[in-house]
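Listed next as structure tokens is one chain, alone, in the form predicted alone.
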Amino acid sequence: MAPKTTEDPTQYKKTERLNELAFAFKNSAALLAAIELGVFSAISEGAATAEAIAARAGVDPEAADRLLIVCKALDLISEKGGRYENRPDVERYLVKSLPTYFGDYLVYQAGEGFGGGKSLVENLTGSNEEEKAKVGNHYKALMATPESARRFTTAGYNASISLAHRLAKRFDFSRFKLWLDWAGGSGCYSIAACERHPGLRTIVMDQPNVIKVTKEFVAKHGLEDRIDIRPGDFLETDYPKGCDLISFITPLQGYMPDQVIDILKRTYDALEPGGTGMVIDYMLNDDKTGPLDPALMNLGGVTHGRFMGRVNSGAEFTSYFEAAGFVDIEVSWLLEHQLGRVTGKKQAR
């Protein structure tokens, strides 16, 4: 008797999967909308009506039903008693005022994204000449004005800092002196780290524009006296001397191979004897079968027929260790459907 399978045999069969996948982009577009309204910071400070919702939006209370009826239909929000409720979700990350939002980070990478069918098919065939002439370093040109880096740093914080607090729970800081992060935008990942461990001290290069929004930041939590703020770019400036961790928390994916190991043989150069690499960025499974996430970061580092950058996988990010002479080389998830954290050691005299 042949083994029973549980598997639909039409599966494959049918257009609700195509479907989903080629209208997701009006879903997006909901909760974009909701985030950029308020209303889910609306429903939390007491607002649970379509009308008094649509007061505190600015919108005719007839657009801000048809709003939350999909709001309840995505399972954002929930009606009991004609009352609306956030889902805990909602509640915990896209209520402005609680210090766990990150919704300002979700409408900044939409609004950076993909940017529709047709520009994705520009970008992947280079069909767009004027377009590709433009084409220089991403962030560079993200960070060209004070406005553009406020917003992308801001951002950057919300999204991050209680990943930050993940990694500042799960790596050993302790071990370490003085840590020097690259790229460090809003400074988050040197905040959590240093309210966890007391005796270290870092450095955190970025760009000008980047900088003067890291500082108010680090002012907040009070730690001006542990966590250094300079300007700097790791291609172009020296690197700082005296430290034992160097890190590149998420830059990486701007940049190719090649470049990633010249990055990679600076930082062996410039750590301190039997101090540490490490990288925290999108990773994909060496089987390049995924995870969706990075997949789509791989596939959006294609601007105009010129490749941005790359995600790589565990496996690639090792041979890149390698090829800068560290040893030791370790490889894990931080977040396993997006982000690697992979280190390596100068060997010590």
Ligand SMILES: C[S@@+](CC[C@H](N)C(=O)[O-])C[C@H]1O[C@@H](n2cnc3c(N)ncnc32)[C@H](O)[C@@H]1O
The other form holds:
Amino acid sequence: MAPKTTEDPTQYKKTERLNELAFAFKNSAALLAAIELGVFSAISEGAATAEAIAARAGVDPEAADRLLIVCKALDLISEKGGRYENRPDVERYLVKSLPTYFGDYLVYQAGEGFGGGKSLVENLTGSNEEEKAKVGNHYKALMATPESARRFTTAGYNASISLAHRLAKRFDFSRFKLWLDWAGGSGCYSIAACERHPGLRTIVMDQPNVIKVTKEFVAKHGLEDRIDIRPGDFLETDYPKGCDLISFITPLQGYMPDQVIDILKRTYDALEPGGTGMVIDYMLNDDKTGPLDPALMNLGGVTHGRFMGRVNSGAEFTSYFEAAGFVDIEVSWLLEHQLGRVTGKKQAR
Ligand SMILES: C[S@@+](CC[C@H](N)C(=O)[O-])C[C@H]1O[C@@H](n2cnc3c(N)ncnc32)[C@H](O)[C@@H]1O
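Would you generate the structure of this protein in the form predicted in complex with this ligand, following the form predicted alone above?
In what comes next, the whole complex appears, and the chain from above leads the way.
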């Protein structure tokens, strides 16, 4: 929530703003409960009364009614003539049976953020020595079992496929012959680009438990002959040769600047002469006044007093690309107020 810029001289003398900020977690909890209980799916499928929604959600009608009142107050649903209706964004993104559903992603991310609900103060001070000793790479832990990797990767597909199509429309992939999409997750960005650019071939690399799921998504889109899927770790594995585009789409906020520079150096060495390196990730303004979403992500990178990642500004990303040898570096927003896009070129010989 951006600070309010009203001329009201009493603005900073009242408690409303502080209450709103301190108790925002209640709004979040109500939304997530409604998603998990399938309230919006039930409404979309015709359960129009509190009783019918309660039966679908497996809760008492009085409890369902109270949740529905909050959903109305949050403008998630409306009531017309005694029947409930989802607001258009809720109908599009929070109905489980639709391909645009991304409620699982919201539930999952909300559970993960700021130490999985642990005190942020504990994370910032590192006062819990026992937990501090256990902290390791966030992405390694997330993908440690086939089940957790499937859950995260499927949620990631649903959350990112429309953005992947936006990138494929805006970024001219037809200039490239072979794109290495490091940390490609579900493969959604490669899928969208291959669907829109017939000459493109890609290699998607990610952790072993992830690529099992990637293979299924790529097969569903019938792109097995154009998207090659391989296991690997971008800090350890040799990068394949022959690629004229190498990208990192949203893994790097889980790494510190010295690691990002190391990754960009590996990228530069592996690229064909004249090739392009691309990073898409949470990005801060150069003056570090926000935006709020990347600022919160940056704060969430402090886990039990240890820095397990960092959100960078465009100027910082530019300096990392330069340190790795790239030229013609360009920075723009892919998703205003959240995700930046940075590209750099390897010198043509
Ligand atoms: C936020 S997801 C993004 C996935 C995909 N690029 C997308 O945007 O849908 C981050 C991905 O980075 C992968 N990842 C993180 N660290 C990695 C590493 N060291 N080597 C390979 N993959 C890594 C994770 O396994 C995960 O699939």
